[in-house]
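A single chain comes next, written as structure tokens; it is the form predicted alone.
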Amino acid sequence: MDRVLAGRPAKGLVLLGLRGVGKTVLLNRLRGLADDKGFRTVRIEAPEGSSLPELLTPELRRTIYALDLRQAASARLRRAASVLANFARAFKVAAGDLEFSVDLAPGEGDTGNLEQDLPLLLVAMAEAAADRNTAVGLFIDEVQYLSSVELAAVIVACHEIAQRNLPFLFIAAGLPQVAALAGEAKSYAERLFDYPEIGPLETDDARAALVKPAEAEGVTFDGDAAEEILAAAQNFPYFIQEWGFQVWNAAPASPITRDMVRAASPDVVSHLDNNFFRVRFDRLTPLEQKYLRAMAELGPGPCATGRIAETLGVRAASVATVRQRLINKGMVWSQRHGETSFTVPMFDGFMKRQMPELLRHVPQPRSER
């Protein structure tokens, strides 16, 4: 960030991770710092099947009231708002009126090709944070749901932005696959951003993240205990949030010890399960269902995907638009050619309590419904 608003170029950052490992406190977090180094932030989520547009476009209009602070409106302050306008217009987004006037230039963003339009209207964002000495952060959080065609708008515009060395910082998160999503929709991806892996936490801090916060209430957990729940946490920050709360409710007094964890226990997974687990199963149709199913019958992965066909009584052929379908949900990703992985950890445990007996699939004649 200090690069950014010292004129000098600085890669961009997309955190990847599974779900609960806490990719979007660290963005939040990171969007925190950038604003108290003064830069103007956007931050949206890009939840399935939205329009980036739709998101971005009230967004940078906020941005550029930011960026006029009372000041009169320069040049390139009033070329980005006619950008902007344009841009709305083109994609169909009510975007509101601006105070200052605006004369729409034909021609600037306006083309309706969002990889065309969107780089663009950012580098004219870019460049009025630069009249005003400041820098524009973008954050985008479950970046994995942009379309291919928005994620390679997105990228096309840091390239030029970054080839204009303007005061821009872009940081996502997302899924593990998004890292191959990006160098599909653009090649030149990989040199644009940095890819930090978010995973679960080191043991010693896992501890002390469930641990410290109960002793500044008084409260200690039996090294049996503390186990306990690491342990059925495998150190995700969620489930370790989770567990701490739901045992801190159920725990009579302190100190608190492994049979009252284990007392708490049930009530903790069935929270999970339908707080946690079971958003994500209701989306799916049956015959998802039916394929994490067998997923989870072969462990928490990652599972030859040759096997899980196989599991499910199929050809691979048969099941790769119900897998690539359930990439595209954010279930499950590829590491490596011919394997697929949940994407939610302990995903497999819920599978087999949701659904005790694993049955093999019939294909019918017709297609699923």
Ligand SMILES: Nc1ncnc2c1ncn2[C@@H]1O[C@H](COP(=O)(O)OP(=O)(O)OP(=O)(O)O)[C@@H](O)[C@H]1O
The other form holds:
Amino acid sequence: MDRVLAGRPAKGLVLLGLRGVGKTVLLNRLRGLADDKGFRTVRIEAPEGSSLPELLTPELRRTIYALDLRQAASARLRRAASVLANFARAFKVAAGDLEFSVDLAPGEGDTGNLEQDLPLLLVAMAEAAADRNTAVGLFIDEVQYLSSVELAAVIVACHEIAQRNLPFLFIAAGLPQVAALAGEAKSYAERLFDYPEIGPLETDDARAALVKPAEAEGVTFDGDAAEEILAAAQNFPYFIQEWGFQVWNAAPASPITRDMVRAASPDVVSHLDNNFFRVRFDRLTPLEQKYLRAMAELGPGPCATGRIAETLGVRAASVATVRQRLINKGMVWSQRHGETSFTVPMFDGFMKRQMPELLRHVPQPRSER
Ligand SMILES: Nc1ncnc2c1ncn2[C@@H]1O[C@H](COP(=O)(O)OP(=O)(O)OP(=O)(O)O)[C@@H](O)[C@H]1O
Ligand SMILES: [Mg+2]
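Based on the form predicted alone presented above, generate the structure block for the form predicted together with the named molecule.
Every component of the complex follows; first up is the chain already shown.
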């Protein structure tokens, strides 16, 4: 961030990790840091099925006002506002009034081709920020839900901004398949960003996340009680939080003992099953559920994709589209060619509890869409 503010080149970051490892928490923390350093930040979450221009336009409008700082709008700021107005019109999103906007020649960000218009817009924004001796920070969560066109447009924009050495920082977070998607979209994406891998916590950090907040409330963990929780949660931040929450409520008094943890664990598991896992399961078609059940049969993964089909009793080709839909929904991903893994930690155990019986798949002509 200091490099960006000093006008030096800096790579963007794409935080990659499974569900519940703390990507969003980390992204928000980084945004807070950028705000403290004087960046003008924009944060969006790419939801499935919404468009990037729709999400970005109101945020960029807010940024333009933040850059104004009650000074007379500079030529570059007015230009950024005008490009935004054109952009909004081209992508049919409401931009609201932009009082500084000037009339631009047609073609400035209004071709309707996102790969041309978005870079132009973000370059104009970054130029306006440079004019104000500040920088723009763009933070995108759930970046795997951007369409391939949107992802390509973001990458091209970052590339053009980097080549012009403008004060702009890009930080995103998403499921691990993003690295491959970005590489497919633009081969130079690999050089443009670093891809730090966010995994389960180190054991000492995991213990601290559990024990320290309790300590602050005058509650301690006896003997192996904390270890019992960490083992059950496999050091995944979200599971640590759930176990901590439920055990805290169930424990009659401090110190919390191993027996109290063991007594509370079935409730934690059923709570996770009925909430965290269940909301994901309910978004799936019966065939998608069957596919994940077959994966669960093979353990926590990664699974050989061919073995999943075998377990279903079919050839891999006949379930390739199901697998692809599961990737699009962010349920599975592929670390290496020929492999399939869950994106949700411990989903294999849930699938076995949810669907105790393994069903074979009998493909039908033009089956389920
Ligand atoms: N470093 C940490 N220490 C302790 N708890 C954490 C840490 N990071 C995250 N958590 C907790 O874990 C939970 C999950 O974090 P977060 O929502 O950031 O995960 P995520 O990787 O964004 O998941 P998803 O892919 O589902 O969006 C949060 O409730 C948060 O409070
Ligand atoms: Mg998240």
